[in-house]
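We begin with a single chain expressed as C-alpha cells, specifically the form predicted on its own.
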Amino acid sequence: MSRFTITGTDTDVGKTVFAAGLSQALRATYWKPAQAGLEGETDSEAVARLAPDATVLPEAYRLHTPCSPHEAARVDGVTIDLAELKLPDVEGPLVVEGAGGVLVPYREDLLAADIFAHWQLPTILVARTALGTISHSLMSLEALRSREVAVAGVAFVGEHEPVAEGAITRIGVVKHLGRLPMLEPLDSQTLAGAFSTHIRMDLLA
C-alpha cells in the first residue's frame, strides 16, 4: 500500500503540488491535517483542483492566520491535539502533507518530525533547487533520521541544478525521486503530464 508524508525544506517549495500529483497518479486520498491562512485557495483546494482522481479529506484544524501552525492555533485560541492528528482509516493509497518544512512548530511542544515520527509513515522530502537547498535539504534529513522517520526520497522543484541535486543525494543517502519543472500553465494535465515525465514512481514502488 502506497502511505506517504509529503514534507518540504520550507514554506513555499512547492509541496503542495508535488503532494497534488502524487495523489493524482496514485489515486489517492489526501489530507493536510492543519491549514493556516484560510483567504484565498487552500492547499486542500489547490489539490482538489490538480488531482481530480485524488479524494480530498477536511483538515482537523482549519486556522484563520497565515503563519506557523502553534501560532495561528494560538490566535484562533485552539490548542493543537496530537489525538486530533490520528491517520484517517481509509482504504487505499493516503498522501498527508505537512504545513511548512520539517521542524515547523504545531505546538511549543510539538514539532512536524515529531508527528511524522508518531506517523510512521514513509516520507518524501520536497526540496527547491534554488540558493541554499543543500543546507536546508541536509538539515531536514537529519531532523527526520534523528526521530527515525523512514524517508522515501527527495524530489526537487525547479530548474535543473545537478550540483545541488547531486549533493544532496550523495551526502544525504536518499534516492533521487526526480525533479518538478515550474508549470506554467498549472493545471491538472500539465501537472499529470509533468510528473509521469519527470518523477521516479519506481522508486517509491
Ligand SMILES: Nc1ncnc2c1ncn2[C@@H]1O[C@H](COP(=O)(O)OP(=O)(O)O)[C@@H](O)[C@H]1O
Contents of the next structure:
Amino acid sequence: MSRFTITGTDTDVGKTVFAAGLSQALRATYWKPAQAGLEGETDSEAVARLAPDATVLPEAYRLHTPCSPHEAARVDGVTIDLAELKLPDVEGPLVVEGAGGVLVPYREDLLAADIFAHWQLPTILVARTALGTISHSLMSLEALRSREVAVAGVAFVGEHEPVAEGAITRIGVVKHLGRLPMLEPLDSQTLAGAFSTHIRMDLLA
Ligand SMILES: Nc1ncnc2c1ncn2[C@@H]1O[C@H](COP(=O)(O)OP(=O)(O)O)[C@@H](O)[C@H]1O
Ligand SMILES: [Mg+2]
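Having seen the form predicted on its own, could you now give me the structure of the form predicted in complex with the named molecule?
To see the whole picture, the full complex is given below, headed by that same chain.
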C-alpha cells in the first residue's frame, strides 16, 4: 500500500508541492494534520489546486498563527492531542504532510518525528539542493532513524547539485527519489509533467 509521511529539512523547502505531485501521481488521499497559519493559501488548498485528482481531507487542527504548531496551538488555547492525530481510515494511497521540519514541536513533549514514529508510515524527506542542505538533510535522517522511523528516500527540490545530492544519499545511506526543478509556472500540469519525468516512483513501490 502506498502510504507516506512527507517531511522536510525545514519549512518552505517544497513539501507541499512534492506532496501534491505525489498525491496526483498516486490518486491519493492527502492529509495535513496540523495547519499553522490560515492567511493566504493553506497547504490543503494548494494541494487541491495542484493535484486535481487527489482527495483532500480536512485538517485535524487549523491554527491561526504561522509558527511552530506548539506555539500556534498555545495562542489559540488548544493542546494538540496524539489521539486527534490518528491516521485517517481511508482506502488506498495516503499522503500525510507534516508541519515544518523533523523536530518541530506539536507540544513541548511531542515532536514531529515522535508522531511519525507513532504512525509507522515510511517517510519521505524533502530537501533543497542549495548550499547548507547536506548537514540539514543528514541531521534530519539521524533524527528520524533515532526514533526508528522508516525513511523511504530523499526527494530534492531545486537546481541539480550532484555533489550535495551524492553526499546526502551516500553518507545518509538513503534512496535518491529524484529532484523536482523549480517550475515556472507552477500549476497542476507542469507539476504532473515534472513529477513523472524527475521522480522515481519505481523506488517507492
Ligand atoms: N518545484 C517547485 N517549483 C516552483 N515553486 C516551488 C516548487 N517547490 C516549492 N515551490 C514554492 O516554494 C514555496 C514553498 O513551497 P512549499 O511546498 O509550500 O514548502 P513547504 O511545504 O515545505 O513549506 C511555495 O511558494 C511553493 O509554491
Ligand atoms: Mg507545506
